[in-house]
Every structure is written in structure tokens, then in C-alpha cells.
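Only one chain comes next, encoded as C-alpha cells, the form predicted alone.
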Amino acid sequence: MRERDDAGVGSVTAPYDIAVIGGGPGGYVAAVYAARQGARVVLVEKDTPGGTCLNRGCIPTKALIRTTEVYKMMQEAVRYGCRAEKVEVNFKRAMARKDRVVKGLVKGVETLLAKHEVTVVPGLGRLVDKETVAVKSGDGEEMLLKARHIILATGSEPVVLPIPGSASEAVIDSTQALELDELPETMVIIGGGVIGMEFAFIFARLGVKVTVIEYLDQILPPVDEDLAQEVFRSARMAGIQIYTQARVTAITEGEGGQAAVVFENAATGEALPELTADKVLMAVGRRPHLEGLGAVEIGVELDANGRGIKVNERMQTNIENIYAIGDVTAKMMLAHAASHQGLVAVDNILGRDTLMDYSAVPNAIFTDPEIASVGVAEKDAAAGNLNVRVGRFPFAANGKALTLGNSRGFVKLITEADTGVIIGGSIVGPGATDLIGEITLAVQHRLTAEQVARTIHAHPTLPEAIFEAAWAAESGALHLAE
């Protein structure tokens, strides 16, 4: 049913139970979950369902990472008694495969939304008041949607540092890096965090000469130093040049369309040798996407830093019927965290008192080797003077890792010294991003190291490294002479 808006702007759609603005992994999961329970749901999406993660982030980058893994394996075939000659990558075909993977998953999301009868309205959503969303389509037409509850899930956008010359055509962000028609010969990546290092390995493995400039004193700043060092060594072996504690001060135009990157030691201000590159990738993080949303204008409060939308443990804003989830809250910019926040928001809207718990949210980094972590990190335990025990086990002593020819790295479990309860864990090495699930389950349900150690793990498998780390935290690893 449609009614004419009194102001004469577009039309007003009869009330929905829930309007979701943003169709990323937070928004579309919330929409489907609510619809499954009988709610009348409308989803507003300005682009393609799936959001940044599916279209311009997690999925396309992992598709390219898979290409580099296969390429590397073929290059190293002789190690496994195989022979491969004239191995090369067709970049256009690799990019086409990436696009096919993305399109297939987008189609899956669209099918899911349709099956659960979620009304999808294409366009840019804007809050008019606490129960009205204006949607502006690509042709400029605007319609109004009425909803008893609204979930804001507009995600985030790449940060561009205000460096002189950052508007140069040679400077690209992560979205543009995934749309390149051809490989550059050289690339400078500003930022050695998760995004920067994942792209560093992608392009370096494809033959690009890559240099990373990181402002802080280690790459991958959020993780423990021993994990970051494993990736640092691997990056150097892959030919990636890394400058830490360095600051870019300007980007100027070089010869032949190249960019010249001027940078210095961040601690001393000492000038470092200028770098020239075909492309400069700005990978210094992301910020909540609030522009044009109208949230602040209707009184939705921002957090103390003024970056993201302020929410409570129920994902509720200061306006009781408006909720916010995912990157727009600046809480934890992870797709799976956004999805879970969506479930929490819907539960509360539908009358179930559910709280968001951040104590067991896994983090996965797809470098070479991979890193994954959950719960309390060792450095955080030390900073908080927590009484903990640390159990470690190297993949070099794991049979499956040795058969794979990939035995760098280790598993590390953090347990409470007095109870043995596992409160955190980290993995760097083969299959880390898949293995972290077991440790996440242990942290979530407060399992002890002894309970994990007394659980039979199949042999020969990579999860045995978790089993051994649990033994190490208890009384000593079984397959390690110490």
C-alpha cells in the first residue's frame, strides 16, 4: 500500500517492522534473520548486495590470494617431486575469476533475500526522522519508507591521508587496486596494517616490486610482535621492502606518469631515500560511512571520538527504535562481527534481551603465513598484569605441516594461571584462519587447556598443533623436547 506524502516528495510506503539501511554482511544478515521470524523487512542498498566485504574487500582479495597460492605452488613444484615449466599468471584471467566468484556470491545473497521476502529498495538511504527513511534512486527519484525500527548498517570507506599529492592519478585505494586492468611494475603501499600487508603479498607474488611504508614500529600493529615478525620475515623473503617507523610527507609527479614518494623517519624526521612507483596504494585503514545518512541531523549520537555511531550492548542508539551495526559503529571492523551485531539488534527489536559480547571475536589476516587470533593477546595480558600461562607449539613439529611443506609459525594459547581457562589464542602459520575456530569455541565457552588437551584430535592434521599448545599450557607439549 502506498500513500502520497503530505509534503509532496515521492511516496510513502506503509510501515515496515524493520528498515535496514545498508546491505553488507551486517545489513543483509539482519534483514534475513528478521524476515525468517515473520518481521516485515525492507532493505535499502545503494550498490550491490553484499557490501564492501563481498564486492570490494574480503572476497575479491581472497580470490586473488588463491591465485597467488596456486602460482607459488607451481613455481615450487620441484620441491614436491613435480615438474612445471614456463609458469606464468594471466592477470586479466585472474581478475575475471575474481569477478566470477564475487558475482556468484552476490547472486546467492539476492536469492536469499528474495526467498525470505525481504523487500529490497535500490538507492541511497537517508534518515528523515526516527521512523522515516528517504531513498534516492540513481535517476534522482525519491521515495519515503516508514518503519517502526531502523537498523543503520552503512559500513565504512577507505581513509585517504591529507598528504600533499594524494589526489594524483597514480594514487589508488583498495577498491581501485581490485579494478586494475594490468599489473604495475612497481608499487608503494602506504600502511603496513592488515589491508596493506595482504595487498603487499598479492602484488609481490604476482611479480610487482613492492615497498611498504608503515608509520608505527612494526607491521600489523594490533597483533603480538612474535606473530608480526613471522610475517615480516616472510615478506622480506618474498622481495617486499618494508620501512617501519616511517612517515610519508609528499607524493609528487615523477617521469612517465610515475609517482615519487617522499618520506622520513617518523621518530627523528630524517629524510629517507625517495621512492618512485607506478602506483601508490593508500592502505591506512577505513572510517565509518556517515555522509548523507542524516543520522546526526535527527539526533543520533556519535561515540566519544566522533567517528562512529554510539551504541549500547544491544546495538541500540540513543534513539530507542534506531539501531546501528557493523563498521558504522567503529566498534570492530570485521564482517563476521557485523553479522553477529545484526543478530543481536534483531533479537532486541523482536523482544529478546540479547547483549553483544566482544570477548570471543576472531580476527583473520590472510598474509603469508596467515595470522588468526581471538580473545586476550599475550601483550594485552602483560599490559594488564594478568596472571596467565602461555602454551606454544611450533608447526615445525607438526607432521601435517611438514607434509605440506609449510611449517613456519606456531600456535599460542593464553590461559588463566589459576583456573586453566583459555582466554585467548593466536596462530601464525598454515591454515591459521581456519584453525582459529577451535580456539574461538574454547574462549567463548571458557574451556580449560586440559579439556582441549584431553580431546582426541585426528592425526595427522594441523589442529594437533592446538592440542599440543593446550598440553604445553598444562604440563608440557607431548611432541616437543624442552
Ligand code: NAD
Contents of the next structure:
Amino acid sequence: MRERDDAGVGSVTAPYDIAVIGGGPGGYVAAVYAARQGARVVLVEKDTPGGTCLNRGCIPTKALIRTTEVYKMMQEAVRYGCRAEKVEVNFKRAMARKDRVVKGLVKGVETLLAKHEVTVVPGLGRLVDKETVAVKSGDGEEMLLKARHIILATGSEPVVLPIPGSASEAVIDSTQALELDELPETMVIIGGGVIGMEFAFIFARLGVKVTVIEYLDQILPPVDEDLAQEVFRSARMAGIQIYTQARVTAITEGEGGQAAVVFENAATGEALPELTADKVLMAVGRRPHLEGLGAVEIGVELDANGRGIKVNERMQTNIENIYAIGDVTAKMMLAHAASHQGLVAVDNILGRDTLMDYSAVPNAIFTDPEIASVGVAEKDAAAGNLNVRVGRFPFAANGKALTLGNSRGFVKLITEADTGVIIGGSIVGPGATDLIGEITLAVQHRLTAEQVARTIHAHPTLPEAIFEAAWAAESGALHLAE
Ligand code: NAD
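Beyond the form predicted alone, can we have the form predicted in complex with ligand NAD?
So here's everything in the complex, that chain up top.
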């Protein structure tokens, strides 16, 4: 049985069972899960618990997206037989609401940690040796914590392009975009990936003139082209200008605090007309946060690219009692992947042999329409010469989607041709990020399309589109005349 001892703070302590460095969705979930099983856990966090996801990522962006959805619905009220006049957004209030949502959830995490008797030590954690963590608090004081096991969960930070002008005042990252006091009139977003496109829709829907510059020949490069195309079309309709296959080479300071973005065709090197904007949002990826952690200094190895901390399937580093989870491993920069990696690390620390499996990690992109996917994508199946069947169903033939007035997009299921087992699926359209749960369950538990097709789905609902896609992969969709 664990004995609680808060006296550790401020001195070298009796060893904790586990010290977790970083309180994001990886670290805090690991801490709570371990404490729940009787381990004596200390969590070191330099900021507010909840990490990037809760404080500067998933949650605040989704709160703002909600504002844009309400605004759009009111602007389109007449389509639904309603009248809404003089509809406008109060940006400051929308931002204040976002902050309240975040604050409420942070409180929830703090309560969770306290209820499970996790000792939270505020400050910057640094590995001194494989069982000692030095924590530097805001006032410069340093204390040492001893632990039998250590979990590194320090997350990631935005990448800054190594081009002239990156440090200009008008250039912001996603954290600063969430702290703006007022809406800019114009914005250039460098990077048409997940962060770039989510922000493009947020700002464009709020009335900002947005231009996206993407290096590759498609926005949202990892997803299938047919899904990305739906979002591309919708972005154009929302007034977002998009340049693909374009490389930014410099940012220069313009008049009145504006910036001019110099860019070129990435294939030919031909210069494209400069773009001037009030703000330039850089969203060209994130990199593991290793600075000041002392991991490399004590011999923790990095992966082959030298980016993230190298871990095995148990989330263990090359040093037996040190584990790493979440973005700092650069495996899959997703909050829910980090949390799951945390469970795997704790299981192994507590003597349960558990392996991390990446074959059914859902991906959710909150553009308009949303995109969600899990498992094998159609393009992966083609690249790997897999013998698959593709079952597809459009939301245009789904009753609920039509009643919502939101029937763009489709569901796509990928099954093994010989067994019918669902190995992947993607959705673009209404509720995609919620709907992916059903396909994730199917992929994780190797359900067949027939099993999904023989499961009664409530009518009229959006999940019927998955049911129909399962029929499409088998003998043909019930509600498609093909
Ligand atoms: P990303 O890798 O998804 O996208 C970066 C984009 O920038 C890419 O499309 C890349 O081709 C482009 N790019 C790179 N250099 C460029 C240049 N010089 N000029 C123009 N374009 C350039 O990275 P992100 O959007 O910054 O997100 C970072 C991480 O955070 C990702 O791993 C992402 O999965 C994760 N994240 C996920 C979600 C979600 O799942 N909803 C939301 C936010 C962030």
C-alpha cells in the first residue's frame, strides 16, 4: 500500500514509484492511471496541466470552431426557414468563451490528479541521472526528486521555418493565433496541414481574408486525395485562397506592421506574386520538445531521424527504467495516441506486459467538412498492393444528413477482399470525427463488413452511412441505385 508523503517537495525525497515529466494528455493520464493502481506518483509540470492539447491546441481550437459553426448557421438561417438579422461575431467574447472552456477542463484535470493523490510539482523537469529529476521552479529554486521509473512526456513545439524574416513581429504560431486580441483583416497561413487548415476555416469564417501556402501538391497531405478534395472545394467556397506546390522563401516587413510573404512554385522555382498580410501563421509541423530535458545528456537515445526519443513497443527507451510517450517520441502527434501510450508505459512499469499497437489509431481533422480516418487508407492499400474492396456511401443519400442541410462527403470502408475484415475507413462529411468511433472499433476488433451490415443502426442517423458503406463493400448499398 502506498503511503502519501508530500514532505518530498523542496528536498531529495524517498523514491517515488513513478515520476512523470509533462502533464499533457500523455503525462497526466499516465499519472492518474498509475496512481489509481496504488503507485506513488509525482508529476512535474512547468505550466498548466492539460498540455498543448487542452491549453493551446485541440480544445481551444474546437471552442472557436463552435463559434464559427453557430455564426455560419445564423448566416444561413433562411435555408432552414428562420430569420436572423444583423448577425455578427464579437471576437473578444468568442475568445473569452474559449478561455472559459479551457479553464473548466484544466480544473477538471487538477481535481482528477488531486483525487488520485498524484503529487504535482510545478517547474521545469530535467533528468540528472536515470533515477533523479531536478525541478526548477519559477523563482529559480531547484529541488531533486527520486523515482524508480521515469516517464518523459514533454510534448512538442511548433517548427519555425529557417527562412529570412521568420522572427518578424507579424509572424505567429498556433499558440499566438489563439491569443490574438483582435481579428486581423488578412492572414497568410504557411502550411496546409492539419493545423493550417483548421485555422484557415476558423479565421475565414470569422471574416478574415485567408491565403494558405502548401509545399506539397495537396492540402492535408497524409489523407486520401478524394477526402482532401472535398475540403479543398469547401475551403474555396469559404473564400480561402490556396496555393499548393508552393514554397515560402522569405518574409519581409511591410508597412504598418504588415508582412510580405515571398514564395515560389516548389517544382519550377518560378517566383509567385508576393502576398501582404496583417498576420502570417506558421503551421509547418511540430517537433519534439527536448530542450533542457537532459535526456540526451544522460544517454537516452533518439530515433533514426534524430527527432524524437526512441522507444520500443512498451514505450521504453534504451534506459530500462525510463519511458517516453506522446509527441516527444515523434511517433504519432495525437493526444489520444499519447494517452494510450501512457497506459502502455504504466502497464509495463507495473508488471503487465502490454504492447503499443498503432493499427487502429483514429485521426480527426476539424475542418469543414470534417475528415476522420483509421487504419489502412485507400492509397496505402494501393501502394502496398493489398487485395482489398472499397465500400463507399455518400451522405447525399443519408436521410439525417439531408435533414441537417449538410450532405457533402462520404464514408469509405476498406476490407480485405478474401475475408471481408474491415482494415480501414475514412469519412469526410457531417459528424465525421464522432462517427469514426464505430469504424475504429471494427478495425481494432477485426469485424467484417458483413457483421457491421448485419448490425441494426438507428434511423434516421448519420451512422447509417457506415452501415451502408459496409453493405457497399459486401453486395451493394441498400439505398443506392447502382
Ligand atoms: P503537418 O505536418 O500536419 O502539416 C504541415 C504542413 O506544412 C505540411 O502539409 C507540409 O507539407 C507544409 N509545409 C512544410 N514546409 C513548408 C513550406 N516551407 N512552405 C509551405 N508549406 C510547408 O503539421 P501541423 O499542421 O503543423 O501539425 C503538427 C502536428 O500536430 C501534426 O503531427 C498533427 O497531426 C498534429 N495535430 C493534429 C490535429 C488533429 O488531429 N486534429 C490538430 C492539430 C495538430
